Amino acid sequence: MIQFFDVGKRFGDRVALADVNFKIPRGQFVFLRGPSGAGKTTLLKLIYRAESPSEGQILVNGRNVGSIPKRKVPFLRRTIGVVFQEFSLIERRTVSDNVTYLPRILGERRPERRRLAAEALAKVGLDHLQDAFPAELSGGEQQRVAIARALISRPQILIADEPTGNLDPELSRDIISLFFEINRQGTTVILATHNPSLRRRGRDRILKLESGRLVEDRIMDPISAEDIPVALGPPDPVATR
């Protein structure tokens, strides 16, 4: 589903990523770990084409995202939901309006937007708050709204960049459990965090970056809860489009 082949990214003279190789199959849950400045956000931006690689290739569903024309990038992003650390909700808009920002841009009529909002909010346990405003919600509820907004297009891939960074430990556990449930329903989840203490499950994948390089690729053993190393070499080559 997602493949990186010798990917590098530079910003001027600064190297943000170097020689990154990995393959993420459909339906996997991946923790992308590393300290601040390790390159986690840059790597995520490359997946949904907010940035383009300086070297190498990135395939998402078999398509070389670096070669997609700008006019077609929105079609790529319809298959990818993104959740950020900041909730970025519009204070003067209701929860329903915040969640249906994309359908509104695409011209969906209000009854259909309400239906989509109810469906997405039900997935995060907030369908009863469609008509509330962000200021009336707790931090955890606001993050759930942001997750519902990312789920509105039924994405195949859900990317979360430090989604618990503004939440206390208890709310963080709730949000991680929600991501686990979304993953159980078949969505591929990539969650970036610098917090190594977040709850993990057996068979979840851990990719770790340091100074822009992939230094660990591990899967949690479901029985012993110990890490199983995964080869860091390039994935098998596949045909590009």
Given for the second form:
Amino acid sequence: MIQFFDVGKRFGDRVALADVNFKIPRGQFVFLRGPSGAGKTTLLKLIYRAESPSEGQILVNGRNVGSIPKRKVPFLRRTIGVVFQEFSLIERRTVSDNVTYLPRILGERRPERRRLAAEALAKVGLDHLQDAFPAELSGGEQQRVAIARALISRPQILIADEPTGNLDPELSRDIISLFFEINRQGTTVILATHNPSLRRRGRDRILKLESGRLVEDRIMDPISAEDIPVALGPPDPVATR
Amino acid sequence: MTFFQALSHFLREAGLNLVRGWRVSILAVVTIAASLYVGGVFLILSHGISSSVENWRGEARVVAYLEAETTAVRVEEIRRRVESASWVIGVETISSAEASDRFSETFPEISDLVASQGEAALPPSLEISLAPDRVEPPVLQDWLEQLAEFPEVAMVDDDRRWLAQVDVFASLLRLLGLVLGVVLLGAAVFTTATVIRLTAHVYRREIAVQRLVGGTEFYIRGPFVIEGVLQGLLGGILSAMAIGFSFSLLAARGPAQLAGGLFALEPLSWRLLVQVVAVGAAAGLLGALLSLRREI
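Moving on from the form predicted on its own, please list the structure of the form predicted in complex with its partner chain.
Now the full complex is given, and it begins with the chain already shown.
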């Protein structure tokens, strides 16, 4: 579960986020929308503590992310998968090695790493490409490898920052379908995009940011397929316990 | 991940970094080696000179040159006076003839100069061996001045005076070596830091991925620290080898004495070579830590 209480973030005089409040229950699929520069990336970075909030509190699975000591941040990140628009794959390493950074950090031996890589790559349909190098893959395949890397720790939360930004519409649909599938297995997915035409499903939620402020919070009704607004404002601290 | 797993990972990654960036790695290794070589050579030279001085100090004598016409009786009287001092451990009387013989033995090419002057070409002298630890320096100085005031004593030559000058020279040499070594080592640390910084820049995307997936700073920085230490170790080993090679060249030139007897070549100690390697590793470590503070 992720909760934002009056969260603000400033970079010098520039306000990137202000008074952001929401609560994302476990297993929800959230589209984080807004134009470029609205604060989407900053909001995501606050969740995995690549940035610290200037004000307010952020709870991730009950832990106040802002108060986690710097040396403990890696342990938070091991519970959150992150996918970027630019894939962030290392060219000189094989697909398998790209996917198994975390198992290597955790000291897993090579056979176990290969097994984990195969498992994660199977989830994204690329288990036959373990020994390929990123340069040999298409853009869609590279993004799938990046998703497999994010999934290898079986994270409770998957964050995707414009994951389809470098892909054509058909590949984008495939990738979004993949995120839906991951979400169906119980992972909370937060997908930031400035593309309003991405396909949605019932109960998917939309958080819309403009100029650093949360201006819209809607959930699609699965029966009527209409959006139901969610009241903006701080989450109820009692209800969130 | 256990400590040994981490160490194995660090060594493997650091080794790969060294191989992949071999050009800049060689630059760092050679800079460290050169600085340690200069420092080491100066250390050996100054140590050699200091050793010579110590050896000579044990043999140091005061020579009282007597007037040529001093009678044997008077020479004996002066000798007895000299021997009465508690810090005198021996007095040898050198006659004019003995002095001439010695000169001819030491400088055979110019022995004619003395021979042509006859037996009394060189003055007789008293060679006085001292035990300086038995007397306070000012007392000894006063005593030497009194000795010089004997009408029969033409000149008093104290070996210890020029030994002190050689000692000062050795100290200056040591200081010069230290300053040069420190300056060059500073350059080596800077070079290592720059090389590590460059490597970290090359791997910045991988570092970002490691951070993203939950790599600790220990895990991320470890390979770079070990890379610096390896560069330092290699530089130290290279320097130790160069020092050893230079030493063997020097040793081959003369049996035990070089530079006109000023420099005593003592056996090269393993301890010194290990120290050179250790200083190299420390320089590499320092360079790596400095670069990590700024770059990663």
